[in-house]
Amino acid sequence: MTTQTQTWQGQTMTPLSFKESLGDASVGGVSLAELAKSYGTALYVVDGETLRQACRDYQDTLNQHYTAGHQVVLACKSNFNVGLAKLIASEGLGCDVVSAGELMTAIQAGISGDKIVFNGNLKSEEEIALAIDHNVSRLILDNFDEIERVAKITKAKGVKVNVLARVAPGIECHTHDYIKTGQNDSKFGFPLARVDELLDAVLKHPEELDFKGIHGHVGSQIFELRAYQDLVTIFFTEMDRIRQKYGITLPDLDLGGGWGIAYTHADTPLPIPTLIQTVVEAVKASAEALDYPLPRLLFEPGRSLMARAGVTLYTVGGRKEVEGALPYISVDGGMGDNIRPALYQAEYSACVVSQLGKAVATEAVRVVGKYCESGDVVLRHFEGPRMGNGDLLLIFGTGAYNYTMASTYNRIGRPAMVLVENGKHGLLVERESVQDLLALDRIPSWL
């Protein structure tokens, strides 16, 4: 055990407008002291400046280098409510959404369809009916029954809707099983083989699907440029045989989302506008290689755009020592408000905010949850310095996927939310109450 003064030195893990103090920090211009006082722990806390920024390197790195029509949309499973909707949109985003709950919510904020599209393997019929009912700009196909489900629904309606089809590239990329979709043995998907099938199935249907172009996505957590490249290649190089043997020129290329961030100082993901130009490069050599026009792009960013933004802060509760072992600290938050740990054993960087810039004894320990479950670990090793009963922990990079995979689990209700900006804060999502968690309970006549 040594004792030193504790700063943080984040450097891309912490969210832009992160700043310490004495036994303090601000996000936002905002101390989160004051945060946990306001609105108590655990708590996500979003910064805006971090999520404007991102979007903006996103646009203003295409409306730079690319002029054949582009669309970003959030992939909205990554963090999504209504007022983070009408921040992405306030940027010129729209929403990849994959359910009715997701394209409710878009509706809500005043996305309008052209800027949405509907994403997933399994559409339900209520759902693709509401999609169209919502005019979205693309219905992204998954699979041969589908094709047949939203004919079926459009000629009913008398429309015709725009399609893409989702096509697995067969590129698997250094991740997490779990997080892997490019790859032939997924669940996503048509396999590259079966494109002519899939063509067939939907030309069948004239009057009811306008078939736009594919839809690829190589994973999630992404940091191999060459993954991108490639996929572009695939694409192009399908493209144009689509285009000899059907005489269709295609106008739409999605080339999802993916792109990794900063967890920890191993991850060392290149800026988004790095990213971005690499892309628009490949795009215009296979354009230019195969003398296609050049398509309109679309990309599905989620974790790139949220996860540096959000934080949890957490209120240490207890401490269990263990011979021959770490020390246990149980904070007030754990897998109910972040499952990754436990689904895929993920890394997070964190700092004991009280303890900022004060001169205290350091340890390795580790930090567990307070739900039922071994498995609820928040962070398996982290050295930093003694805590005690009171401090806060804050945990970096967790904008995305922690609140929309939180789950209610002992029937502990889901963390508020907080978006911080300019001095300013406010909710974003009411914590859930336990009146809340009963209000939807049911008694059957029989009990």
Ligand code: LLP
Given for the second form:
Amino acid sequence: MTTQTQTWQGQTMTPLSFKESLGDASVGGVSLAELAKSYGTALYVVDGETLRQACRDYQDTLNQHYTAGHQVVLACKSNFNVGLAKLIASEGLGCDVVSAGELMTAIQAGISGDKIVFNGNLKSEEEIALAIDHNVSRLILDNFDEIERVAKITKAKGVKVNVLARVAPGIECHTHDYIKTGQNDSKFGFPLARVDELLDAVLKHPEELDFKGIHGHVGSQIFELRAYQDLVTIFFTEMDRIRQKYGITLPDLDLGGGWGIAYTHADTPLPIPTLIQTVVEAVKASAEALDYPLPRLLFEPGRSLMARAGVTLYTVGGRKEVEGALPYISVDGGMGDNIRPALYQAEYSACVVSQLGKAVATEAVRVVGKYCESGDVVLRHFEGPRMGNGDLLLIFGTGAYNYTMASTYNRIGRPAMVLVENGKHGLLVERESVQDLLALDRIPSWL
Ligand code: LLP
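Please give the corresponding structure for the form predicted in complex with the named molecule, as opposed to the form predicted alone shown earlier.
Below is the whole assembly, all chains and molecules, this chain first.
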């Protein structure tokens, strides 16, 4: 007989406001059992305190250590809706959008174009026009086709747009390690070896395109400071070369996102301020060595802002004993609300909220979802108190790339998302109902 607290206590994967009690826990001062009762499960819960603190970790460190200007924009692909947009904007952040949908969500939240950058490797003509109409601060060019497409649209509108160009820096990052590759195999960005061609193509459109700088993104769930230091060094070498050859001093440097978070004990990311201080030191060192004016820095974090703030609450609904394998515990969600285990073999930490503080027998189980697919796994191997029907299971670190990659597979609506903060709770997104799912169906006339 044992209690389960040792499995995550003191670790960095729980939301900052997470508190245990007997047979329950709270986030943002709100009981999870109450949330389950009010909103149903599966349920996404976002802790305002954790999200705000992550925003402040970026902003405060930059304010303190870098005086040449900065902009931190949330990579909206990680988690985004009008309420979350309002929250991050209230912390001074802007948005990195990649679609008309993300752009209009930011606009709907009252975020002005000067706080928005537009990324992505295929922006439609409509999206480019929309971005220009909303005066986004930077359009981030990704490829040669796009240079001409953007130039054509700006010319037709009679406007000039500020652009960055995404350059693949030849650094390839995987979690826990990275390599520098001579050549690049990526669908994103201009190869380093073709930066001059890129410049030549952009400079052909002096009335339409104002070239402000280069952009690089080393990967996602990265723990290596070295990768960012190398990105800075490689880009400054390039910026210096551009200055010498073209006589242009670039005012911006966009270093993308990518910083990792702890999903399990195996993950040990350094705190955000350490990342930012290291990057700022690298930038200052390169600028000084090359006598280059300090650029305005842009960062596009997604996961490191959103992931830890979010948790998913499920209710246990079934159990199956299998000879020679772990028992299966079924919960009322799964790959529809979290595709990451199926897609990336992602691992998560969890606790059985309803058994907290109780001395119960523990066991190893496999937690699976309710979707019709064998790969619908929530936790491949979970050791915790013996679970039965009605128990509440909480998965940590689901705030990034869960809702935004959710599907309606099996015609199961996507869960609601609730914000909790200072004892208050409120919906960010309604649960998708069967009526919502049916609303887009049409019947062709001959049926
Ligand atoms: N900027 C650019 C240009 C990006 O492509 C990305 C992520 C980010 C910023 C934000 O990266 P973050 O700080 O979140 O690592 N679905 C995957 C992650 C895909 C990330 C794609 N690009 C997952 O669930 O792990």
